[in-house]
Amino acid sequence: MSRRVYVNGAVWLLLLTAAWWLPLIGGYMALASRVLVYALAAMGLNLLLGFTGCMSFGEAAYFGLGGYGTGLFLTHLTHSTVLAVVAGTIVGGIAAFIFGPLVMRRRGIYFAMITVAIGQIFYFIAERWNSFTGGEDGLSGFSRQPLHFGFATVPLNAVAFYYFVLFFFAIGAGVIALLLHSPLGHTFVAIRENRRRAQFLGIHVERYVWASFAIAGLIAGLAGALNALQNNFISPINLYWVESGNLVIMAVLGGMRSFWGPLVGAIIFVGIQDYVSSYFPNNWETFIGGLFIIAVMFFPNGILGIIRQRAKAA
């Protein structure tokens, strides 16, 4: 069996047994759920950034829209947690699909700046539309509801909600893995490696960038929906460009061109945020910033990139 199979098996085994081993090292299930939520959003971004080669600083727009879609759906339309997640995911995906044509022909800094501008539009709408989104105070008054299976009702406490998140994380990760091993995924990588050569080969690069952008937005919408359910709250800050920057940091720290890189980056980012903020509540960003500088300077391929290089050398 290949090394990849062993690595994937080990990752899923650790995720499935987190409720047993995490408390032994001082962790808790709400933290594990938060890691999975942000890892999923970063994996969606990584499809665009690491595998298609397009830098986006606006992914928080679709992350936040997924959260608002879920919160508003629970508030006004249904008490079904699963349907609310689906609704939030669709909202994020549709928004990314609609705005994809605005960015698909841009490259480099122009691509990044347009994504920031789009994200800020949604941020200001959410901040000012008090009657609908709650404005600066955010949207509250909703909560995740128990799951009804006909023969049983499962309340979404901390442990149950972790496995609820893990279920959707597995779906999102599975979709990304299937895409990357499909002709579509290979085309994304070809665009990243040499966009002009891909054009000469007859590939409609803009359409594939649009597809990558829309899929990344769909995954971010799913993560945002789960984030809203975890906190039973969503605010404009989840749409802000700083949140997009956090996702970029996670992808870069773990390894942009590695499938599990964003998960490793999310573990580091959320872990540092939780641990350091308990001692230095106003300075945890300093630790993250310093670590990010070190990563960019000394291991630009991320932690998994370094591990892969050393494994090949051995």
Given for the second form:
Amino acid sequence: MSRRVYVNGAVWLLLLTAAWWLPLIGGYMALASRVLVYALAAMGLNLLLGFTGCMSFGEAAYFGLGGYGTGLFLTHLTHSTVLAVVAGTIVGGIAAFIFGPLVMRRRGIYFAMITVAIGQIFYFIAERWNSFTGGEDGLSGFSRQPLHFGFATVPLNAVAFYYFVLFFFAIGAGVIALLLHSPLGHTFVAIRENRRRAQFLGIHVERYVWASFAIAGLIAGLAGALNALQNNFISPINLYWVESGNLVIMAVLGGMRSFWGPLVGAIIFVGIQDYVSSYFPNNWETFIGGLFIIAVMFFPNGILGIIRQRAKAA
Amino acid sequence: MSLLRLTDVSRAFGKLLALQHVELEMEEGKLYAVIGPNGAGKTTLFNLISGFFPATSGEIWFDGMRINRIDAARRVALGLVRTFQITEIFPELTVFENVRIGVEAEARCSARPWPSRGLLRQIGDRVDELLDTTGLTAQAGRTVSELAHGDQRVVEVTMALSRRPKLLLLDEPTAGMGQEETAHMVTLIRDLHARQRQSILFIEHDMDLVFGIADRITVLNYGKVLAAGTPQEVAADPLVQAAYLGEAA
Ligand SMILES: Nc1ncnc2c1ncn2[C@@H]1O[C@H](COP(=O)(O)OP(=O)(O)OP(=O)(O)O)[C@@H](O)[C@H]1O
Ligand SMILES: [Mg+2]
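Swap state to the form predicted together with its partner chain from the form predicted alone:
Everything in the complex follows now, all chains and molecules, and the chain you saw is the first one.
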């Protein structure tokens, strides 16, 4: 118990003080923002993957939809950055809610396949619908607007935007944490552990898979919205199944059974992407792939899984 | 009115007739047993009653309702709760957490994302009460996969009890247990029946055990009811003696 409080405190302290220590170790704020964005999406996915036991391979769909929602909202409807984030989040959540019934009855590899298939539908729509989404070239021409408080206007430069992302990350992470400690979260975990037992305790398993899928989509939508604002750009690539795979890799690498696992995975993934790609622009993915294989083969519970085991043994 | 009634129930798997024209009736508050050799159709019978799969023909009535078309999860809410021949639990969770899943389902709050403190305390108290009933209090914090086989089976029974079943279905509750564990399980079943008037239908291989505690026994053989009645009646039945007891003796 106290260990958990300690770990949580350390994580939040590090995240809150990133603007001070990150430059000291050669990092930069945009990189930190990107880590948080992907960590948030991977944590949402992990609700489904690690805590409900459903292998979703289409989470990028809701991530990308959140991005398009935000971009289109800023382009056509509002200048409020916060409202645009809310809009993107809702778009991702509603899409997952609508498609949930299609996936909730499938299991294992079939679940993975149907989630990929749905994701690819969105990818093709985004790629083809030039007039609305900008097609293959992506959607640009929107940009994050300064935040207006009653007393001041804050332009979202790299540092301010990091804290803007951290604010939403905290909301997302907080919601997931509360959920995991609620009866709903307990039920998700029960389904992961033993569907048959859950069903024969009177739990309508499919409805809960649907709920988990919708919540994961909502959080992916939020992350996608932040991603669009980070780049002031969104393209079909963000909806592509490879992006879904990246989120899965982050969750698995860091540890699917750990609350902070996806954050650790995102730090490694985005870190390697940034660092290695500057030296080997064409094959940084090989590094990630290799690392992923090693992780799955030797540390199936991810990096935090190893650390936890060590701590238990000690 | 009977609690459970099966009329002319059959189940086929392709050409295999796993159950044929089975009749079974059970009153509230009783302790009934189903016996029969391997492959007789005992588990299939439980699967039909609990909604694991549908009957090929026939009617299943529970508590005044025809339940043939009601799905498994809803049957639990009606009060029909089962355990499995091969223990089904939540392996990576603690004993407390295992039982809590059932308690939360029974409190109809499984979908609650922000529970009140009062609700959480109520749930915790109920879990403690159940663990006390089945003698698992000392194990509450342990991961179930680390428990002895016998204790795991008791956990499953406790989970079933958490749904306050009108009828508890136990599929070979003592399967794979040693003498001591078996004795503990038998005491538990007896106590539930005697003290809480829990209606129980159980499948059992151990003949002595069945004849010692059951009010009535149904004998299945090759998917058919060979005999049914009180232990004395069943024991005296020449068909049973020939087909079942004969080979055991
Ligand atoms: N899902 C299924 N598909 C095909 N055949 C099945 C299925 N379930 C059971 N059977 C067959 O039906 C027959 C009855 O099986 P059942 O499991 O009900 O026997 P049982 O009386 O419980 O035996 P045991 O004492 O070994 O548990 C067996 O021949 C079995 O192979
Ligand atoms: Mg059986």
